[in-house]
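Shown here is one chain on its own, the form predicted on its own, set out as structure tokens.
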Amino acid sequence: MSRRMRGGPLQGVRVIELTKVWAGPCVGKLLAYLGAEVIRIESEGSLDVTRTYGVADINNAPGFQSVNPEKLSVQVNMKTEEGIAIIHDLLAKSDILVENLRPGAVKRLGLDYEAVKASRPDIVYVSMGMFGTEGPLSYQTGYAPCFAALGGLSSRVGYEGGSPEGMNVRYADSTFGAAATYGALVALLHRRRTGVGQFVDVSAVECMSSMIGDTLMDFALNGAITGCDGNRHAQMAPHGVYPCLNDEWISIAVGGDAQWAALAQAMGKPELATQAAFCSLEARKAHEAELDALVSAWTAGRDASELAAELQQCGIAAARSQSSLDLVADPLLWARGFYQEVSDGAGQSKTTLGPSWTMDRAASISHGAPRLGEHNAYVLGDILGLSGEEQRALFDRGIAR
């Protein structure tokens, strides 16, 4: 197998993944979607939980499939010195390392930043941890619900005046992964300009806290403790989810007085735009319960899809609330390439989420997630230059699998 050139701004960049579960692999996925060659280091003796959770076929696990398209997989036994040496040889020919292993694991393996710099001095090393690599809490590890709770984000998610309800389990992982990806790209740009690599230390908790910076600043400056506010928004009114026909709902977000006037016109009550109770954002926020009641009474007799289209034509942000099946069937998302058809190593066609961006120099996306060790021969042979006999010897000794 020769190196596939898929185009994209990161064509020619090689990324090594020492990642588990979701947030770390999310980084590799986004970099792969930008054209990088992303290689996952895996081992049958220490499988990612997304390969095994709820399935018998580790090469056909939905969780793994969804976050690892356009990647390569090589099996290396990381519990052996020779296996670690192979990884160092591979890192010497790579540009970025992404790791989200448990605190202290990479150091015990001899794959910490200082050790890796000996193999590749200008490496961009992205380390992902719940609290980062420094500080009194850096020894702790956790998953997405921990990130969101400790970062303060979960405290804001709940019905108005109620207790925190928690949030979607994947939000924290994908947000953490997106932040780490951005850090990797900035460090890569810095290296291209200066020739100097970087250690990118990313804290999941800090990433989550950055999502509620206004809440944290309000507490720091004013001592204010902000609770759950449901669907309310400090700079928008009306802003919420309103009932429609057939037990469906519509989301409406009015961003200013002009949009409010357009909504009042659509409601057939243009006079609302100039009433003292609703003529400004401050007034609308002060009478928000009354405002929501008026909007709800109007939407209750309308079809959600038709009303959303009508409001969008008026320049008002509106959308029918959708189930997962609705989202998959949404023709607009298909038309914009949000869903991509890829094929796996067995030639089976599958649908996956594509990138959330469009660009003139986009990388091609056609391959699904790799089978375990699918690219051993390419990585060990083409990249590292090991002969077939040397590769077989590694397999015989359990170094490569």
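Numbering follows the first chain given and starts at 1. All of these numbers come straight from a predicted model, not from anything done at the bench. We call the rigid core the largest set of C-alpha positions that still match within 1.5 Å between the two forms. Compared with the form predicted together with the partner chain:
With the core held fixed, Ile84 shows a CA shift below 2 Å between these two forms.
Comparing the forms between these two forms, the C-alpha position of Val126 differs by less than 2 angstroms, with the core used for superposition. A two-part rigid motion is described between these two forms, in which the smaller part turns by 12 degrees against the larger.
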The other form holds:
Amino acid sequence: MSRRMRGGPLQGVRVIELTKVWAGPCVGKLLAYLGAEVIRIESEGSLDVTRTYGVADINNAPGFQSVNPEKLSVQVNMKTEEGIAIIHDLLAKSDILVENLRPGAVKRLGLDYEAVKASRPDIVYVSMGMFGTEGPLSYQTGYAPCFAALGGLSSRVGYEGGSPEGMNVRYADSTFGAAATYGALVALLHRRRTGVGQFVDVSAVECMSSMIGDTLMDFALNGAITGCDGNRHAQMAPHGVYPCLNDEWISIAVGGDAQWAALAQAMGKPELATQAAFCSLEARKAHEAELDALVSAWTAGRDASELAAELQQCGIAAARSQSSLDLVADPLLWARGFYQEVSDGAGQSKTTLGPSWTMDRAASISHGAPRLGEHNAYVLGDILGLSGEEQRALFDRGIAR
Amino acid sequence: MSALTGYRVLELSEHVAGEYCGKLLADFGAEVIKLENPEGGSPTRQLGPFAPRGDDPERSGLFAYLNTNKCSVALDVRRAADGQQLDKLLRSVDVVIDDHAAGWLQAVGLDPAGLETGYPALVLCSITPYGQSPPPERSHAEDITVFHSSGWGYHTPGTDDPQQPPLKGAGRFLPSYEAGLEAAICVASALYEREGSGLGRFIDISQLQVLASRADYVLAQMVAGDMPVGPERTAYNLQGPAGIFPCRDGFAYIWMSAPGHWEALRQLLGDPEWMTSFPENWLERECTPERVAQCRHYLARWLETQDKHEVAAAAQQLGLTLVAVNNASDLVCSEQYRYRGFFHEVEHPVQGSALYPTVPYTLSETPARIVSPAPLLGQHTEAALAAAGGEL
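Alternate state requested, the form predicted together with the partner chain (shown: the form predicted on its own):
Next comes the full complex, and the chain you just saw is listed first.
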């Protein structure tokens, strides 16, 4: 039985993480937020670099804390056979293993799927790699922007006729983590209904491709290779991001003629709606540069938030383009519990991101990210049944700390 | 059997987010019954890309992609709600997916607040731009406005040039795909628990929150006060010379952040003169804007003489993180994608045969499968009628 019964749909599920940096830990975070007990196995000789980025105190690293709330940490020396044996013992009492180590690393550690199956035949084993674990390019590695470039996403982001700008550098890891989480849950559900575990092999690059499925369909059906299209949308006009006062921006999307008429009215130029150049979607698409210039000239003197509220009253999809300052101040995000207080092992309170969803009977979230080895006694003692003396012997020999 | 075989899902969705969620469930064998308005069907049938063959409402490649493995039952939901048909359907399914605007579910008699008493075993998942209780100034939304509410828009690209408008991101529907994926996660976990408890639950997915959570590594640091926030469009950026550069046959992306990358570049370029003026550890310790600009200048001159796939292969051998910026054609031709079977040939009765993209995970026991193409409008109405004793 798990130590922390926090409720939520995955209460009672135990997850082991052999992960680094962002994408792998994101899987554990999502599962923990759904109620699972998630245990990170950490090794002082091979620390997650996010524990050391920009800080001297590995137990107080903001990057690590951001993607590891509500998890437990056990410290095991993975360079020793005895350490690996402890991990196998723990896996025997666990449901899911998530790993995103470098290609080949779990095999070298003796923790690949075949090896783990010997300890836990029905394990759900989730492996995450840039290209997946097998295939001609599976040896390659990269970072988030590489996933987006290789997966076809970056080629779609940029100004019309220009070089691709790509998605923001931070995009990809969490999406990769979410896709892996879904694969893990499907496999877990299958196990619950049949008793059979399986190997889930997730490709970061393919995750990116799945975010432009319709672009790939255009190629499949028409051989079309679509490049950068700025802020254009084939079936909406105006559709874009327009300048406002104080270097702020507003996004506006007009879905049909009625909304366009409402926008023209709001602009104080109702006659635009019936002009031949703008009276239909086809006409507006044909004169889109002119249309965007008219809209931009009008928005330029306005406050972005006020204008968005005004356009919403007219039934038009519009929103201020939110900066990081706007995001952390967004009252809706606070009201919906997206920002939550958690406390660390020392009782210090910290604000972090809660789950994206709200649901009935949700898991409670109250703990921040763990200190290195914070839960050694729980994992080695309560789960594995080692006596205090046995645990001390492991600490003394540097197997666990 | 596949992992979700035996589960019945009622799809009330009419937009990309909910249809994508239904597709992710149908991939694994769930029976997804899609209710479609008899007059023209789902609005996604009117959205491109369009196949060169076929007429409305069967020519949309978008609909064909989003609705593989599903059944289509032509039934006006509002009319069905007035009669007892909707109620009857709701009692025969395990899951309902909806992506209409907040308040719509109540309007058809499926009040989330009354779920526990009305349909206690039902997993009801709603996907909306801002959740079930949006403030008035967030009543209307499209993907681009949600993207810009979430912070991703403002920081794409991460430029400090006030003349360049921020961008909408990749394609038209990235916020919808992300939300559909998150919804599928929540539904799968709810079904897991329901196997034991027999209880359903209401799940409220906000596209804004899903997108914002995809920046968790930075946004959590910002809201904790560990990273500065401000009006800078560069707030999510990393320093360094990384970026996309033109090649002879397209574009390549290069990432450099560590001395190992610098050394690999030196080997690849044959120790060029310009690199000698940089300190060995400059990427980590002395990454000044001047050096970044200078490095980017030389990288650009070199890469414009290279072919993207060849230079990427050579770089990867040396440990330099350089990759091709792929387009749709590159992906279909990719030997890695072929090895993993990412594209799957689907024969659509009207549109013909095409290579559909599938999913980014392979499961050894229950792989995702496309068993049937997207349904024609109302294709399964009669069968559903018969199954319900003619009373739908």
